[in-house]
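Quick heads-up: it's one chain on its own, the form predicted alone, in structure tokens.
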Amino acid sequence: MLELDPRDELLCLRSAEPLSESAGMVLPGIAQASIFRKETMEELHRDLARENVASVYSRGTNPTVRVLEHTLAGLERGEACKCFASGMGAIGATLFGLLKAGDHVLFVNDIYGPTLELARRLEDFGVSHDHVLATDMEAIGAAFRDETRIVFMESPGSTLLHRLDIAAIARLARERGALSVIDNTVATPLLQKPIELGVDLVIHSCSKYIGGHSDAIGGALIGSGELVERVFYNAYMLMGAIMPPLEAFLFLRGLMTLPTRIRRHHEDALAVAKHLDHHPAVARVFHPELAEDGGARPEGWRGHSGLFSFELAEGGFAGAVAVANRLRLFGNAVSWGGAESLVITGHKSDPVRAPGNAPRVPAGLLRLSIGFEGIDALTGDLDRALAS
């Protein structure tokens, strides 16, 4: 069984009562509203200097979306939270309002492709960036700079699945004069505590587990009150990227149920991956609880979730399409994190070898997003996909 902290389970339970006790409500209500009347002038003008706690116009802060933000701030043991419109949302507000010309950013691990394409972008801008797939300290050390002022990694990584030494990065980055930052949408709060190893700041898209329902698009950002202050001044209330208070809504029903549902995800993945890692037509799996070192669990490292990909023994990018297109109940689809099982090719279109040069991730990879319908019937979906 995975064990969750109880403090987690409590606060995901209970985060909506400060504000729902004043209406006696079961559930938050929705602050579906634009601007906020003050009694005075005075009060209105005091507000306005501190839009990051005060809702005055809901581009800042909004009732809803502020319950949110404590809870998650609370599950990742972080002092203060944004939530923006979506990951993308936070991603590029802690780029945009950390960064400035002449600096330099280093990707460590599996990075989500639209965070890499964002990095491309800010080169326009003077921001330079390398990307780190090698996850041992040597590799990693050797790639800073100067003028490295923020490490961005994911850990695990989103394809892969590799895992990184969270705290020593952090212990780098932070001897080195560097900002580190992680991606935590795969683990979850409930798995991983990066700000208990060391790590500044923590991003999350909570269209994944902390959505739960595949309804809602939204990000957040966790860590100092003093870094998400920055962020929330430096680009937050500029590029206007804000999470709905329906959204929030939403979000905040999903986190009710968040510690069972990543119990599940955690149970049924893991049983399919243990299937898979001994088909025959399966060559490798990549699961973090199935790693090569025998699935030894780094610092601060709980269990994993309902994410994991496979490389078919045979039949390279055509053969994983093909197999996609066999399987029934794994819907077509990207992202993860719902109650359905989802499955996705690790690219788009057969990748180009350079002679002697396999592509990072193999051509016949496919990813696996566990849903809640059950091992058998997925292992046995699976099974009839493969041997067709």
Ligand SMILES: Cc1ncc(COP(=O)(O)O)c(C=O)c1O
The other form holds:
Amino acid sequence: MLELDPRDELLCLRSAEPLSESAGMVLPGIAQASIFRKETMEELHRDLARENVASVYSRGTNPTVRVLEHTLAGLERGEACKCFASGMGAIGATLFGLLKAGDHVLFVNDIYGPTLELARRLEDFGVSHDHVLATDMEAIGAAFRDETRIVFMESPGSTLLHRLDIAAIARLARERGALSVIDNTVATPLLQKPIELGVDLVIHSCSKYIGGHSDAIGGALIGSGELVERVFYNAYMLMGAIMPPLEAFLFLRGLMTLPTRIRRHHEDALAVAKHLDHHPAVARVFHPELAEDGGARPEGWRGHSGLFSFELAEGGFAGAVAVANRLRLFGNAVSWGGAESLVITGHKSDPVRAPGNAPRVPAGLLRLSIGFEGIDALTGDLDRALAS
Ligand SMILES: Cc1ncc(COP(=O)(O)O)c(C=O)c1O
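Switch from the form predicted alone to the form predicted together with the named molecule and print that structure.
What follows is the whole complex; the chain from before opens it.
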């Protein structure tokens, strides 16, 4: 069985205790308030000077959101956390909050598409970027520039699921005077701890496994108190992409079952991936724990969650669309991390093939998010869809 840190299991279950103990509630109340009155004007003035931690106005700090922030900071072993309206809210505020004209950002590995679109938008404000797809340290080192201020990585990436040597990249960033940032959404806070590997800031889209039920959108940024505070005052308060208290409640509820869900996602996805790995209609499976992509187990890695991809042996993009349409148990949907299994093709239209230059994401790629329908039911559905 997937081994998780026992401290995390308790933290996920008991996160809400300090706030809700007195009322005997398992989860904190939803503090549905925009403002918080203070006894005196002096108290108000004092809290206005520390709006990143004190409840003054819910665009800054809200008590229910604060419980989630404490919990996520604890799970990621960071000093501080700020929660956002979405993962993109966290990514946007981090880049806006820490960069200025003349700076350069280095993106490494598969990067979520809208993150790169945002980077292209930042070019208009004098922030340049490069994107390195290779995962070897030589290629990554060569892409640094004197002006590189942030190295932004995803590991595992969310399409081809390649893993990076996170500790080595964080070390290199530090040596070169840059901050390291990781989008840790695929691994969740349970399966790898980037801050323990030397990474400065960790980002999550809570909309996936943390919520776990495909019913809430949110994001989080975790790191040192100093860095999170800089993002808070430079971007969070100014851009207003805040997490509402109801969402914080839903994410705290999601966290209570995260360890149990992640164990099941891990086991079932690995079993389905192994099944497909031996299937004659499948050219290749992209799963971090299968031999071809596995490589060395990164430091601190506990296992993989429920997201992986595979490439059809024949049929290309049209074949992938046809297989997706034949699947009955996998919903055609974006995103991942919920209780129900999902499928999406790697492309939205047939990728144009320049001669001798195959697209990095194969045309016949399908990405699966494995839910809880059961291994036999899911492999049976896949076998049927792949047979026709
Ligand atoms: C890896 C990754 N990071 C970030 C995001 C953005 O998160 P959100 O949709 O919560 O803005 C996504 C969304 O799909 C994602 O897949």
